[in-house]
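Consider the single chain below, provided in structure tokens and representing the form predicted on its own.
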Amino acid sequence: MGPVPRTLELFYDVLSPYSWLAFEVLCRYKNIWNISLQLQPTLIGGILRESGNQPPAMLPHKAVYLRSDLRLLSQHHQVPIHFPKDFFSVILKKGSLTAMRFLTAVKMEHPELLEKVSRELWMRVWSRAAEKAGMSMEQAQELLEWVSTPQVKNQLKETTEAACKYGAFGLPVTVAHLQDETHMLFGSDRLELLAHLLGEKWMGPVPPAVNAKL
């Protein structure tokens, strides 16, 4: 029997496209490391609100690096990211409070179908129109139903309070649970020094013989 799997949490909102590179890695690389990644949708309108940040697209310097900056990006990490076309009316003004409720929605009834889930959404509002990730019509309209239950509200409030307790001042945050240890890493690019902080072998943003396709 090998070691036990060491549990990393990642804290992540659709809105966020750093959120995805770090999403994709990290899924790139659970089969590989010997990690249990535990998925965890949260409002990250709710963190920057308790920490008192700003979204870096409001400040006119970083919008200007942040397109930039994610052009090359998707390159490295094969993710295709594009920025929306009616950027702040997607990102800014409609926020991410429903799809985040939906997400949990979805790890709280169909957990088996969160990550295609959670794929499907940053697909919708960063680079095409996505397929179903193998969810029924049915099951679809039964969780849009749910995303108003006190239940789903809850969850979804905890889990951004669960980060906000770990120092969350952004997303994504992965938070890595070593023996007595807790580490919180901010950010997409923090994921070579996760693998330092494992132990394990870092290969890149795609690991060889992973098929990073989307």
Second form
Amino acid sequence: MGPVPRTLELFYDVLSPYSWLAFEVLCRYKNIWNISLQLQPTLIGGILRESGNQPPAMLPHKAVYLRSDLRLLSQHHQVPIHFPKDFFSVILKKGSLTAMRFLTAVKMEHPELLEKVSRELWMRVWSRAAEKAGMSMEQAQELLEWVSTPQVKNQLKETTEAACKYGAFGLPVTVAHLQDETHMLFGSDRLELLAHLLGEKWMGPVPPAVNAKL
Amino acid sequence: MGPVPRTLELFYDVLSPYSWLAFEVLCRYKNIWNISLQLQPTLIGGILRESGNQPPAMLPHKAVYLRSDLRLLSQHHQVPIHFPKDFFSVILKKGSLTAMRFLTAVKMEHPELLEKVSRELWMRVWSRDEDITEPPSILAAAEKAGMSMEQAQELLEWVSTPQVKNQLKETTEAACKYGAFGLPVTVAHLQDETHMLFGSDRLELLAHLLGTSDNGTSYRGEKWMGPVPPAVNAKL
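Based on the form predicted on its own presented above, generate the structure block for the form predicted together with the partner chain.
Then the entire complex follows, led off by the chain already shown.
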């Protein structure tokens, strides 16, 4: 038997397009690298509040830059990101509390569906396409009811606090648990560095072994 | 003769460690990719003022994160970055005005020495925790880069003339016009489009973008071989 897979936690919020990029790349690499990917639904609003940070879009030059950055990264990473028409309303007003509680519930009850449901939610917020994630109407209904219970609310709070304890000031945050050290990396643009820390090969955001088209 | 090299402008300030990372990687790739690298000494203070942005270190969590981020990137990129003991004093009080004016003068008078002098200034402030604001400091960096004492002193005197001051202002404004809110900023001039990329972590994306068609010949993009490409002896 080979070496024990290294645990990689990915703290993410579907409100965050950069989280989507990190998510897709790590999902591609989870069967290539010797890692155990732990998806951690997190509330970006909580992270920003706790750290005193603002969403980058609040600075006008950054807001402009974000659009082209995401457009180019979308192409390069083959992730179908499209800016929502009413960006500020979607991101800043509507937020993601219910969605992230829902994913928390999915993780607690149907962890094998967490990846697909997360992707489906990103598709709805950050893309034009939306497909079904394979959850039955019944399952979805049940989970939606469960979303406002203390159990689920607390779990999301705990996960968000865990990210804060690692020093997060935004998302995505990847935490690599190596034998002697733990590394917190911020952003979807630290994955090549992550490969270096893991001693694994970086083959770009769309590694050849995987059919990456979504 | 092959396709025309694409112009790549790198706007940088020696006060910015991430600018150093981008600088070293692009210097490694300038002889590998079909590019013409134009180094643009810029004042990060001007960029931040114009855009209303703050240095990341002003947010406590980011200040903590910066240290480990730069430590890891330093190893991965093989650039010998070490945090100055009194970081806030170096970055926020002392600044880089004279240094960047000096580099502006170097670019105007001895452009072939711009890369080396820039590197020596970074080595002072971001590797050996040495001053870059006093005249002897700047002269020392210039000398180490191969400039004669005479040339260096001449340039230093020229630093406070309107010519040099204005050139630095113009370069900084150019970066602002491209939409900069920090440094480093890389501007890639492709046949049909111009792309502004922020940060030392958009260079793999840059390689991908350098694949546009030139006069109908499709270009498959340049190859990204990590921050330390094999063709170059990268150790500093």
